[in-house]
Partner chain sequence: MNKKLAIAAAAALAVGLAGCGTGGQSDVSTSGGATVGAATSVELKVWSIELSDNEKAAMDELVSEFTTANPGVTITIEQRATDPHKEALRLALGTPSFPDIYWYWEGPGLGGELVGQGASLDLTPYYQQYGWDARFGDSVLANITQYGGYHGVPWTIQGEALFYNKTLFDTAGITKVPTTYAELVDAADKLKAAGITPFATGGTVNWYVMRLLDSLIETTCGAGLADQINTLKASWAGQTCVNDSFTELKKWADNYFNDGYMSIDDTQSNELFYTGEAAMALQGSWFDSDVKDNGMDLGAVGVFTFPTGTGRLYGFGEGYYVSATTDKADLAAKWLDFITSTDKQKQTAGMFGALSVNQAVQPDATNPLNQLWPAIFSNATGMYLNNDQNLTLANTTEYWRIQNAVLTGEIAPNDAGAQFQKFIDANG
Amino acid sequence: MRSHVPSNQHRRRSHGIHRHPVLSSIPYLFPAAVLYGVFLLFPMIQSVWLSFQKWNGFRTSAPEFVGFANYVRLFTADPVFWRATRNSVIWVVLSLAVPMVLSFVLALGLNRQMAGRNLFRSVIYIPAVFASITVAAMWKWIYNPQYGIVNETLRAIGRGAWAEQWLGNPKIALYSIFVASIWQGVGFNMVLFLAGLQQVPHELVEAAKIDGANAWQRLTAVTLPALRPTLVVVIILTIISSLKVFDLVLGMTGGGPAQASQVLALWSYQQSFSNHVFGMGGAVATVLLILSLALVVPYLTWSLRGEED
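In the form predicted on its own, present the structure of this sequence as a single chain.
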C-alpha cells in the first residue's frame, strides 16, 4: 500500500499560508477597515484639522489656517470650556462611583436563584434600549416643576417645601440629569456583570465556603479577582460614555441654565453648529479626544500588565 506523500507544491502552499497569516486575513478585515476609516478615522482627522482653521461652516468662505489660535482662545478666553470640562470630569467620577457600583450590587442579587429573576432582569435592562433623546424627554416631564411626578409626589407626602426647579436650578441641574443617566445605563452594566459572574468557577466559591470564608471574604478573594476582565470592560465603557454624554444634556437643558450643565461634547457641537465657529468646535473635540485617551490608555495598559503578571 503506497503512503500519501504531500507534493512540494502542496508543502509550499501550506507553508505560505502559515507564514503569512496577516495576508490571509486581509480579505476579511478589509470591509471593516474601510467602514472604520470612512465613518470614524476620517471624521476624527478632519476634526483635528479643523481645530487649526478659522471657518464658519459655509461654502462661501474657505477655511483659514490660524495655527494654535483656537486653542489659545479656548484656554484663555472661553469660560464655558472650563465649566464644561469640570462638569465632564464630575460626570466621569460620579459614573464610576454610583451607577457602576449599583449595577454590580444588582448583578450580585439577580445572580441568585429567586422567583421572578428573569422578570427583574428585563425590567432593569429595558431603559438601556431607549434612545437617549427619548429618555431626556421622559425625565424632563418627570422633573416638570408644575405637574412633574417628582414634585407632585413630594407635595402628596407633605414635603412640598422640597419641590424644586430640578432642571432650572444651576446648582442641581447637572445632578438631576445624572439621575436620568443612572436610570438609563445601570441595566447595561448589570448585564455585563451578570455575564462575568456566571463565568466565576463555582468550585472556587464552594471551596471558600468549606474553608469558612464569609460572604464578604468570598466576594473580595474569589469573585472580584475572577471578574477582573469584566471590570476592565465596564470601567473603560463607563469612562468613554461619560465623556461623550450629549443627548441627555441636549434634550433636558441644552447645557443650561446659564451653562451650568454644559459638557464638552455638547459645547463642541454648539460651537460648530450653533455659533458657526468650526475651528473652536474642532478644538473642543480634540481636547475631548486627548482627555479620553489620557484616561483610558493608561488604565488599559495597567490592566493588561496586571493580567500578564
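Given the form predicted on its own above, I would also like to look at the protein as it appears in the form predicted together with the partner chain.
Partners and other molecules omitted; one chain follows.
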C-alpha cells in the first residue's frame, strides 16, 4: 500500500523539477557551455575587440585602442575591401543560383530507378571529399594557359581564340574559381537533396498523379513543399560556406591578379597573418560576421517560424 502513496518529500521533489527545468539542466549544459564559450564565443569577441585596436602582432607591442579608426580606414582607404565585399556577395548569389539548382536537378535525376544510379551518385559526390587545397591545385593545372586541359581542348577543336588566362584575367578569375567550387560542392548538396527526397511521401506523389497533375505540378505542389526543411538547411549551409570561401581562392589565385578575386574571409586572413595589421584583419572579420548574421538569421528565423506554423 505504501507504494501507492507517494511521500510529501517525493511529491515536492517531483514538483520542483517541473517548476525549474532550466535550473536542473544547468549541470548537464555546463560542460558544453564552457567549451562553446572558450572555443567559439571568446575568439569571436576577441576578434571584434581586436578590430578597435592597432596591433602589429608582436607580443612586445601592446595593442593600442584606436576606436573606429580601423573601420574608417577600411571603408575609405582600403583599396581592396570593397572589391572583396562585392566578390563575396557575388559568390553568395552565384552559389545560391547555380550549384544549388544543379544539385537539385541531379538529385531529382538520381532519385529515380536507373542502371548505375549508385555509381553516378558516388562519382558526383567524390569531389566533395577532396580537401579544397587539393581541388585548387588540380584546377590550377586544368586552367594552365599553356598545358591546361581547357585551353588544350579549345585549341584541339579549332577554338584556340577562346583560350584564356582563366586565372590571370582579372575580369574572369573569380568566375573561373567558382567553376571549381561548383565541381567540388555540387555533390554534397545533391546528397542532402537526395536525403530530403526520400522523405517526400510517395502516396502524395501518387495521389497527385491520379488527380491528373503533370510532372511540373507534382514538383512544385508536392515535392518542393515537402522538401522545405531540406531547402532551409541547404540554403543556410550554402550562404555560410559562400561567405567563408577561402582556401579555393587562396590556392588558385591568392586573391589575385591585382586582388581581382579577393574575398572577405581571405582578406581578413591576409590583413592579419600576411600584412600583420591585426586591427584591420579584425575589422574585416567583424564586417563579415555582421554580413553573415544579417543574411542567415532572418532567413533562419523565418524558416523556423514557418515550420512551427
